[in-house]
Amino acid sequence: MAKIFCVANQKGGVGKTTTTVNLAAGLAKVGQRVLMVDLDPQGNATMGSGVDKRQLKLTLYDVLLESASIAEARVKSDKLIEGGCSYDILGANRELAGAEVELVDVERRERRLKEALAKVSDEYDFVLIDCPPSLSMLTLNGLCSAHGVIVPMQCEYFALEGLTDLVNTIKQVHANLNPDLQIIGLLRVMFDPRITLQAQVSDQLKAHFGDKVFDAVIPRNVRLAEAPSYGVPGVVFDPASKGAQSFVSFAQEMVDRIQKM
């Protein structure tokens, strides 16, 4: 039975898909088995997994509207598997969008994700989604598919501010919709320890947050930002990378911690 989780944070910009993309790739390598679902129709984690969003004949879009299975419509990548990294993908692209509008009248629309991943669960260890930034349908139907969030975060002033409107989203979904929801953890990402800010930023988040708090933390990493250009994670890209080897802790990490909830 897999664990599902959103990657998601209402602020833009703080490496939800960067961290969905690479925490799947590091899942698979240390021998788990992953679905990631993109939930974005800017489609960026399906085109950094190495898939052309442009080609893919079925996507999530089919998938939220009954016309095709996770199933039917998951895909491998040629790139992830050479890079020894493989991982089932659930596409998206800019059709996704309209199905916002699409399912406004529809029953259970908040619950289509979630049916469509019980029919899978028994073939995947974790399900990682990609969430948009902003609260939507699309984003819903996320959390309420998910046993948990794992939030990105920058060691910032601002990020802080963001962080109480998730939290207080995912107290709303927990309470009226889907009850097995939690916060599994915060991920301090584009973390550079020079900067006094941001040590004092994560020193509030420990004090705060406790043991919600990651260990392991990425720091801001070239070769992390130039993989997506390669259509392929930043721990296929440059596995000796910093970036890269903090991810697949951060996957060992996730492993541990599931295996003790």
Contents of the next structure:
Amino acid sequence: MAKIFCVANQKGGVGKTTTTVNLAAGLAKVGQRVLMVDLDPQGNATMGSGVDKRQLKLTLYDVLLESASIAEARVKSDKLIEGGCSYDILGANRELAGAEVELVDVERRERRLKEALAKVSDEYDFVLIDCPPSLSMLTLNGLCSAHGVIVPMQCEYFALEGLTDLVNTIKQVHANLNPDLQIIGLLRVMFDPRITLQAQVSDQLKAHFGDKVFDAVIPRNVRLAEAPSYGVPGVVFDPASKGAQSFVSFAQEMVDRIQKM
Ligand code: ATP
Ligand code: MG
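Switch over from the form predicted alone to the form predicted together with adenosine-5'-triphosphate, please.
Starting with the chain above, the whole complex follows.
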């Protein structure tokens, strides 16, 4: 059975999608079977995996409305196969924004993704869900499905404050909808150790959250930012770059962590 993780932070632009696609590629590289689910109508994780969101016949939208199964809607990307880091993709595009409204009156609407994933769970070691920058019904579907949440964060002044909202939401989902849910860890991203404030916030994080802070640290690295315009994760785009190597280390850390879960 797959271990299912949401990559979530309600703050925008903190590196959720970069983390999701590079962790997916890193896990594939170390031999894991991975499904990446794009839960964001922006479709950045879909495009960043080499799949054109506008060309998709079936997406997560169809799965949430139960007009298609994941087995029918998932796709593979040629670019990932060429790069030797292949994972399956359940894509999204702007259509997904409509699901929020269309599911308003539907029973067990927050459990639709969970039920759909249960049918393919045996085929994967990891399912990674890229969440949108909000605590919407879509994100709730992700949190209901997951065993844990990976929280990418920049070590900035307001980082800890933003974390409080997310921690409270996770507590509520844990209490009411998904007793399995826990924060697996906080991932420091876009990190620059030369900036004193970042080093200080990083120390604060470790003091507050102890071993919930992943050992892996993702540096600010231009190759990671360039990769999406080539439709591949940084891990595939430039495997020798510092950013790619840090994501492969993170993937190995995740493999080690789930063995202890
Ligand atoms: P949103 O909330 O809109 O979904 P997000 O949290 O998914 O955003 P990303 O899209 O992953 O964030 O990243 C935001 C921007 O920062 C992107 O342009 C991305 O290329 C860049 N970026 C992310 N991580 C790094 C990094 N480690 N080094 C350099 N640039 C990065
Ligand atoms: Mg994103």
